[in-house]
Structure formats: C-alpha cells, structure tokens
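One chain is shown next in structure tokens, namely the form predicted on its own.
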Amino acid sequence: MVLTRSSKKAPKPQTPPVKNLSKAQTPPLSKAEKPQTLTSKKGAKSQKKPPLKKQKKDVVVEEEEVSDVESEEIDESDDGEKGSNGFFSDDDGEELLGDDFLEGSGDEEEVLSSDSDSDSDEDDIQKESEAIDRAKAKEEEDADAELLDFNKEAGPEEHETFRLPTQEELEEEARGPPDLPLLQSRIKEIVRALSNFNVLRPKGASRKECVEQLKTDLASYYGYNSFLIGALFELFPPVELMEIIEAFEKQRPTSIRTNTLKTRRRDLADVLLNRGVNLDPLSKWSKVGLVVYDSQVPIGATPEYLAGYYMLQGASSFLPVMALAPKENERIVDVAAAPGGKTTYVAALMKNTGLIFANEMKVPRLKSLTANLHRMGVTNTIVCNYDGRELPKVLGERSVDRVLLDAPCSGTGVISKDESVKTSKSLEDIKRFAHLQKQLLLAAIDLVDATSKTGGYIVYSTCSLMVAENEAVIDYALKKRNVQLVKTGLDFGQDGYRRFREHRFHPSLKQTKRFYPHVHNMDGFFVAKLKKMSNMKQASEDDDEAVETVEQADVSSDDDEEAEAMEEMEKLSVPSKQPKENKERLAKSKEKKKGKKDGKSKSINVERKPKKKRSDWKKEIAQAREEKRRAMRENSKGKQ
C-alpha cells in the first residue's frame, strides 16, 4: 500500500511549479525530492505541506491546469477515505496514522492554516505594541537627558563659576547705561538656577538673593516698575514669568468678529480673501471669529468694515459674551459698554430682540459707541450715560435679566497693547481699582431679578492680572449678596485661584476662568458667572455704610464742586466720631459715680441724629451731578 500512495503521489509535488512558472521551481522540487529519502513521519509532513500551500495560493489559473488539480483532489480524496479506513484497523497502525494524517481533508488544514495566520497576527501585534513600549521609553530617557542638558548647557565647571554681582559691580553698572547683553546672560542663569537650585546653586548666593536680583535685571532690561514685577512674581514661578513677560513684548494677533446680523463667517471670509487679506477661522471655540495675519488694504477701511459685515474685536472680548449666553427677548445691561463690541456681540445673539441698555460713564466714549452701533445695525439697544453704581436707582432693582460687567482695571493683562501700564500702575492703583470693582459688583447683582425665568445672571470680567481684581472682588460679592458661582461654559482656560499666598477664597472659584498670553495667545483676561439665588441682600447695616461712605470718596473724581463740599463734610464727621465716642465713656464712668445720667443720653441723641439724615446728603449730590451735566450739555450745544 505504501509503495503504490508514493507512486501515485510522485508527481504530485510536480504540479504546482507548473502553476507558477514565473516563480522560482527549484525551491519546492527540494523540498519534494528531499522527504523521499526519509522514513520518519517528520519526513512525511514536509513532504505534503508544501503543495497544500501552494494550492491554496495559486487559486486564479487557467482552466485547463484547473482541471488537473481537480483530478489530483479526487485522487488525494481516494487516498485520504483508505486511509481513513485503516485508521480503524489495527494493523500497521503507525504507518496508516502518519499516512492519515498527512492526507486528511483540505478542510482540516484550512483551519489550521488559518489558526497559523492568527497566530502570527497576534505576533505582530504584540511585537508592534512592545516596539511602541520602547520607543515611548526611549523618548522619556531623551527628554531626561534634554533637561539634564538644559541645567547643565554650559558645563558644571562654568556654572560653578557664576556669581551673582557684588555691590561694587552694581554701583559701576548703575553709573553707566545698561548693558543689554549682560543683563540678558545674567537673567538667563538665574532662571536656570532657580529652576533646580539645589544642583545649580550660585557659590555664596541664597535664593531670596537670587530672586532680588532677578527682579532687579527683569525691571531693568524690559523696563517695568518694581512693583510690577513684584507682583507677577507672585503669580508666577520664574521660567513662566520669562514666558508671560516675553509674550507681553509681542503684539497678539489682529482677529474681527462676523456680524451675524448681516453675513456669515464664509461669505464674509471670500470676500476678504478676494481682497488680498490673509485670514483663517479663529479657533474652533467661535463660529464668528475670524483671524488675519496679514492684509494688503487697510482691514478697519474696507466696504465691508464700514458696512458693519464684521467688528475688529479682540479675541479675549469674545469670551464674556460667550460666558453670558443672551437669549431672545431678554433685557440686558451693559455696565461699561465703550467702544461697542460686547454690545453689538449680545445683540447678534438676541438677533436684535429684546431689549439692551449700553451704559457708558465717560462722555467722550458715546461716540464711538453709538457709531458702532449704527455700523453694525444693532437697532434693540438704548445707550445711557451713567455711573454704573447709579444703575440700580436709574433703572431699578430686580428690573433686568442679565448684566455683562466689563470692570474697569489696571489693565496688566494688556501690556502688549498699552505699555505705559509698566511703569504707571502701583498698589494704590490696584486697590483703588478694587475697590470701585467691588461696587460696580454689587450694583450688578442688585439689578437682576432672581426670579427670572430664563436668566438671572452675572458675568464679571477684567482684563488684569491680578487677583485683587479678580478672584478677591468675586469672594466679596459672594459674602454680600446671595449669588453663587456656576460654570463660564467655556472649555478652555485655567481655574482661578482658590488660595493665593495668605489668602483663602471660597472654593466655588475653581470654576472662574483665566487666560493668559503665553498659554492661550490672548490678551490676559478673567472671566466668572454668577447666577443670583434670591434677591435678599445678606450684606448688614454696617456693611453698607462703610460702602456709602467710600461712595462719597469716589464722588469726588468727578470735579464737582457741591459733592466734594459734601464729602469734606462728610470726612471731618467719620474721624470726629472715635474722639466723641471716647468722650461719651468717660462721661459715663464720671456720671455713674456723681449721677449726671441726663445729660449723657441728651449728647447721644444730639450725635445720632446725623446718622438719620443719609438720603439728604445723597439728594443734594444727585441734585449737584444733575445740574452739572446740564451745564455741560448747554456749554456743548452753544459752541456747535
């Protein structure tokens, strides 16, 4: 039996090369020839593998060499039924199993085949995620080195010898101009110091004296105040403060927002790019935005800019808005709404329903106001010229739905813009700024009616960097007013404080917004929402005097006459009161010993009736600012 299976399978091996003769025959020919030398079953197994495989690869081929592959199956059919059929005999057992085995059905082997192929799939697949493993390995081992290097750039023998400079070398700088070059080198090896101090260390040198120096070089080779840089130190560890102060030296790109009232960002977008403006969509966080990198016409002359298709607004003003989130037929106040862009903005979202009040304080910032609106066809928007902490009384508490407040600051958030903040803002300033955030603040909040349906919200934001004005005034109005923190609705942007040195905010704050130059590539702004629970105050009785009283400073920047008179008598009242106050106790002890109880209670009713009188004193101050606009008006109509 065996003979007769060889010869009959003889040319079996054969056929296959005739299949593929554009291939190599050799190969499979020694293959063949070689089993028929060999007993064993490992002979046998290498004798019929290879034109099983090949037959499953040669399937597309002419018809008459199909025909003879077919004729070989029915064959290797015959064969494999006998084999089959002395498998359960038991004579020759070990030879009718090999011969079984190797001349089983082609299904069999398909699956084994394809169980091969699966097998040497997860090979792959495994061999692909350890090469991955390694090279992400190998990355991490680079960056390592990278920042070993970047420590160590210049070699340990010459960071041993940096020193900071002595006070004689100091004094010989000082008496000379500044050398630029120096000062940059030096700048840069503190900041490479204070990044790992322990390693990097200057001989001689602690690190309080590092950072004064560094202070020092920074005011001196960019030119900020040292009160400035003080306080972005604080804000900042040394190798981001070098990032935000360099990001401050370079301008932030031009962006405009589409007026939807008029077009849409792609049409508006072909026609600029007909124009000659190189521009591209903002971001993917604004559906109006557009930014232009460079333009061959003027981009706040061209028809479409004076037919109020677009306003050139920054990136950083796009987020208040978002943040307050107007809907239809609301009524909405904008505090400080000069020059127009936040307000046009709001009315594109209403689609010009509803009803808009465009407060402005400053006189010669209506103009601009009103042209903007015009331009753009804003056509739901009355424009008012008040002091923000007046709207209540004007307008009428619980009376709005929304308010954008877009504090007036100190603006450290827009160097790039307006350089003069480097050297012209001091801690007075800040606290000065504060302060009037605080009550503009709380005049928001007492405009909206909690009860709204639809809104009841407040969004305060300032393009400043300082916490003072942001996070501190937002603790405030949570303590004074019953107002609660909720989301910006705004993806991006880092949490605000929640602590800041020895200060602890309500831990609602994580949900403010800041962005910052470096990071975002926007002007540095603050941004926080506000939703009013109820339109209960929780502030107490003493709580809003001091805050009446400071209303009576702040009166006395707008140059009236009769106010500051009023607040001169206001002023000499307050510090009269502690020497009174120490009076009447001693009056007291002394009456108790000798009796005189009448006269001590008169004093006291005499002194407390001042107190009595607040709202004339406010009278005559809104009576004096009234008269002094209408001279103003009569003065301005006279000369036209």
Second form
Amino acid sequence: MVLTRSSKKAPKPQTPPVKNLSKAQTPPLSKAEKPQTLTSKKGAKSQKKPPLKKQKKDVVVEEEEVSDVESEEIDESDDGEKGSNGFFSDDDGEELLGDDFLEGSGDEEEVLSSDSDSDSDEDDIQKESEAIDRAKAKEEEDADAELLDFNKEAGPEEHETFRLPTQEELEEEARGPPDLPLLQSRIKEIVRALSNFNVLRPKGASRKECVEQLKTDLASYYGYNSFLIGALFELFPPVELMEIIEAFEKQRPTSIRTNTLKTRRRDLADVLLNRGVNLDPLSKWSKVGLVVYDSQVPIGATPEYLAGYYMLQGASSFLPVMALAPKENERIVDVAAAPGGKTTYVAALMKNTGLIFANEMKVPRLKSLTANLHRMGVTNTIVCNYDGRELPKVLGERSVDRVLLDAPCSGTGVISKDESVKTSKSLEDIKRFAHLQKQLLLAAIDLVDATSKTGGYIVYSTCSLMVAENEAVIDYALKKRNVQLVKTGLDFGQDGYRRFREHRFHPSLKQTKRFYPHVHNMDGFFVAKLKKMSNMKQASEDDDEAVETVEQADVSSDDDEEAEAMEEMEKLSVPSKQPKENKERLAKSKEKKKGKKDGKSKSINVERKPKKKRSDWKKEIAQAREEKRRAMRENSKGKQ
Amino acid sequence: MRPLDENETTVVFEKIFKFVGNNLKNIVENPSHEGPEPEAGRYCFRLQRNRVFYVSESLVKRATNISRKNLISLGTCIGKYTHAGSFHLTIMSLNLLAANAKHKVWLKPTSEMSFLYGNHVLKGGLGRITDSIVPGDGVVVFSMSDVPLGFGIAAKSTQDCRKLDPNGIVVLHQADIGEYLRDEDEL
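With the form predicted on its own in hand, show me what the form predicted in complex with the partner chain looks like.
Following is the full complex, with the preceding chain placed first.
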C-alpha cells in the first residue's frame, strides 16, 4: 500500500493556505466525532480517504491540498508503524481526517451553494461512489502490475540462477543416479517458463531446447520412454501434461457395478455397508455404479461378490455399454469380451433375453470370461474363441443387431493400472495396434445388419489416448464402409479431435468422446458410436487389406453405380417411416461417393485412384451420376 | 456340441433329481426368453467337450455355426464328465438348482465363510433347515439373507440333526461359490 500511495503522491502543496482551511474546518468537528473513532481504529479506511479525495475532479483545490497534507501525514504514519498510534493520538490530524470524511461533502455544499441540498447530496454520493470505483480499479491495476513486477523481479532473479543445464552439467548428472529433487524443480521451472515464454524465457534458450530438456526430465523422473512422452506432449499443453502425468501416478477410485439381474443398487449398498464397506453412488450418469472408498473386507471376495451381485469394474468401462444401449431380444456381438465386465453389463441391460456372442481370441482369458458370465447369472450368451477378424465368416455377415468392439490397444489411458505401458510402447506398437483395430472395426461393421429394426449400431472403444488408435481408425471406417457417426448418448466428456497436427478428419468426429483421468477421474478412454446406413460396401470384398489397389478402384466405380441402384430399390422397399431421413442419408452417402460437398474425401479418393485411367473413368462416372441425380430429383419431386 | 444320449441323459437327470425332486419338470420345460425370437423357446441339454450345458434352443441353433474347437460355452454349464466317466454337478449350476431346490439349509453368518472355504456344514453353523431331509439327498446351502452359497449332500436326516452335537457334519460339501476364486482354473 505504501508503494501505491507514493506513486499517487501529488506534488507537495503549499502549507499556509492549508492551515487556514484546517482552522476553518474545526468547528463542524462535533458532527465528525463518531467517524473519528472509527477512523482511528480502522486505520486502513482512513488511509483510503485522501487518495479518494484527490481523484475527485470537481473537487476544490483547497480540498486537494488538504488531502495531500493528510496523505503526507498518513504516509509518515505508515512509515513508522508504531508511530501511527502517536499519529492517531494527534487529534488535529484525526479531526482533519474526520473532517474530510464528512467534510468533503460539507465543503462541496459550501462551495456549490447554488445547487439544492438534495441534488448535491446525490451528486456527492455519486461522486464518492465513482471515486471509490476508480480507486478500486486503480488498486487492482496496481496489484496486477505489482504481481507482474514480482514475476519479473523474481523471475529473472531465479532465472539468472535457472538456466538450461549445459552439456557438462548433463554429463555429470548422467554419471550418478538421477537427482530427483533437482529434476523436479527443473521440470517445474521449465513448465512455468513455457506457459508464458515471451516473458519468462530463460537466458539464451530457445523454446525447442526447453521442450527437449523438459521431455528428458519428465522421462527420467516419472519413468517413461521418450516415445510416450513425446506422444503425450503432442496431445496436451505443458501445464495439462503435468496434470495428466500426475494423475497417472495415482490410482483411480475403485468402482463396482450392481448386477441388476440379481439385485438392486440400494439393496446391495445396504448389504455392503453392513459388512463395513465405505461406498457411495458413482455419479449421476450411472444408476448401477458404486464407488468404494475403503473397506474392512476385501471387496473382491465378499459372499455377495461370489454370488454375483456385483462386478469390480472401472467407471470408464461402463461408458461403451451405455453408448451401445442394447435392447431386449436383440442379437449382440462382443468382439473382445474378456474378462467379461462389459458383456455381463450388456446381458443385464437386456435382462437375459436375446442373444450375445462373446468372443475372445486369447485362450487363457476365456476361463475368466466364462466364470464371470456364470457367476453373474448370465444365460443368454455363447462364448467362442475366434480371431475377431474371422467373425463375419463364422457368424455370417449382416447377422446381428449391435456390435461392441472394445479393441485391444496400447493402453496409454490406463497407465495408472499398468505401469509397464510407460516403457514398453513404441511407435511400431501403436501402428500395429492401429492396423489391427482398423481390420477389427471393418469386420464388426460387416457383422451388423443395417436393416435391423431396432439396431444397426457399432460401438468402438479403446482405453488409449493416442489419436492414431482412436480418431484415425474411425475416420478410416467412415471412408471404407457406409457408416455414420452418431451421438454416443454420453453427455459428458471431451469431444474427439477433428483435426490433429497434420491429420484432417471427417467433421462428424466431433461426436466421439474422450475421457481423461485428470478431468473426469476415470481411466483414459475413447468411445465412438457408428450407425450402419446400408449393407453395401464401398470398398472391395477384401476388407482385410488396408491398402487399395487398382482392381479395387475399378470395383469401387462399378459398385458406385450398382450401389446407387440398390439403394434406390432399398429405399422404395424398406418401409420408410421417415422418408426424409432416408433421402438425406442417401443424399449424404451419394455426396460422399461423389465427393461433391465433402471435398476432403474426394481429394483422398482421387489420390488413391491410379492416375492412368482416371480421365476415362471420370467421364463415365460423371455422366452416370448426372443421370442418377436427375432421376432422384424427379423421384423426390414426385413423392413430395 | 451334441445332444446327450440316453445314458448321459439319465445320469444327469438323476443327479439333478436329488436336488430338485419333482421340480425337474420345471427345469426341463421352462419357457425361455433367450434368443432373438419374441416367442419363448425351450431349454435343452448339450454336451460340449465333456461339459453339459443347459441352454435354450434358439441359442443352440445359432451356435451351430461355431466350430467345435472354437465353441467354449453356451448358456449355463451345469456339470462335467470326469475322465473316469462319472458326472459331477459344478458350482455354475447353482442358480438353476437354487431356484428349484426342494431341500434347503440356511447358515448362520459366522459359519458362512467356513463353508465358502470348502468345509462341510457343521451342526453349530446351522440356522434353519427344511423338513423331510433324508441322508443322501441333495441340499442347497443358503445364507440367512437367502443368498445361495453352494450345495452338498445331506449326511443326516432332519430329525437326527436335532440330536447331533455341534460339531457333527450335517451337509457334506460338494460345491460352493468360493470356488470362483479358489479354483478358477478348474471351472
């Protein structure tokens, strides 16, 4: 406060006229006695008054001089802390203050005698309040300036001591075991610097050097390999990166899911509370979830658990099943079912009606899957042991209503459960997973019957944060099959990326959802819900191949025409409750193929097609399309 | 996967009859809502890899696509054949048995855990017991809150139980739900 006061100090006024004035103001003191006492106790308030008075523009010069004098006096009092008592005992000074507090208005009354009393009062109050506002604003500005000053002062001071370590220092560090406190402080410093780089940059260091040093420090402090740190760095800004890395170090809360086939959440909660388990409902978006804070008995070994009343399941695993929303009497496939948490949830939602195919590729995991199914009392499930990519051949294409694909992934979202992911994943692993996921997703799409009355949905989910395993896979499926993204039905969570670094995805990818441990307090997760529009494939039958060849391009052009013809027939034959929607869907899919509105896909299609026969095809296709378009327009006009 | 032949069917039914008595009819003729058809189908028994499954017909129809070595489980597994050729009911049949059991026993809370560890039921742990139990009958064991815990064979009749000293065995343990944790590999 001293600083502000000094900056506000106006040039020292002449003393003589002030004294005269002060003497003149003494008589009305009697009024001001009460405020005197107030001001004597509330030293701060009294200090505020003089600057207020200074800022009054229409204030009489004499007043300013008076206030200046007082500010001087009060400054003196501030400088001598104990002396303030002495100052306040100085009645004259106090009286002056007291005078000014009330006398300011009084002075104005005397001066502006032409105005009526009430007006001047209001004016005074208004002016006072304005003055107070201005004072506050100025104080805030000054406070900010001080803070910046502090930063600058503290910053450069610390930065003079903080700079990026030189080569020799790094070598020295590398010689012994990593010095954890030093690493931690350096990490904090660099993150702070990166957050406001223009102001806080350390001397002689580029942004890139800071980033590199931060990555190495994070990798050695938290135990990550350099690839994973780099990948996380691409996804998050430095401050959020710190949050998520800290979140990965801790466990997410244990949660359980009530088995609605056997009991209700309320009853289960009562029973478990009796056993000494401290629990709460999970959150408002789940009616079956409970979170366990602590427990006197092992939560995975209670008689209720063994009797199948609940299942230990992470909160994020509820989400794909909630997105899938299976209905009774449907046929569902769970492509990667073990250990069975999601499968049992699906069965519970279906109330043991309908049919579930639970598929799992790895034999050792089948036992836990079967055991969980039996324990939870699920009777409508067939367990089989296939590679997910073979399922369309085995079960038949277009044979089921919904598919849940919780794809095998790198597990970068569940680092808190499995620390080995920090060091074991590399770029090749991610690419391999992405390739496998694309194949599985195409197989899953082929399993679904688009004309199913109640279904036609595929839910794709992973427990990974990498864009290559999430948005890229969905984007690939959008191009290769006639599917569309729809709302997941989860009203929380962050939207998926529409573009990321050099990738540009289909705009509908905004409807996918991402979940983070540091934001939602559950494992990192990605959920996407696709609706199959029609049973025609856009690519060739060989859907295992991710690369298109010349033959495929041939077939695709033929398929286009056939597909359009088929779609028209389907459109007429399928009882269209919403003819508009059908038309829109058709129009959309057509546009997709034509690449008219969706310029991105067109460009990519064009890139993929070989350039040899392009010109010929283009003409044929364009002609065919124009004819079809005319026919469509006539049809639609006719219908309307 | 194949249907059970005559001998196997008789053996299985005999074992189940010990537990459920006349309710066996219910089990066999229970209308099932599984499968995508809205009409209820019926249940049947199938043998796959030495395990007997109690499964709805509509599931069976659709499982025929799956080849023998890839089919792991259908519906509910109720028991398995040992190498020697005898049939044992496994814990996975508990839900089915508990719903139709004729002879029941309720355990006191203090002795629940003991039974779940695989021990026999002692007289001291007995809370309630249904009447007209004959030695050799199948008995389903419940906790006092009607949670099914397992099943076994009665060692004594109800009358004899009353005269028994607290350490006498009432029910010989055959299967309990603790096996889901203890014997995961066996299942």
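Only the largest set of C-alpha atoms that superpose within 1.5 Å between the two forms is called the rigid core. Residue numbers count along the first chain shown, from 1. Owing to the predicted nature of the structure, the values given are computational and were not obtained by experimental measurement.
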property: Cα displacement of E141 between the two forms reaching 2 Å, rigid core superposed; result: yes
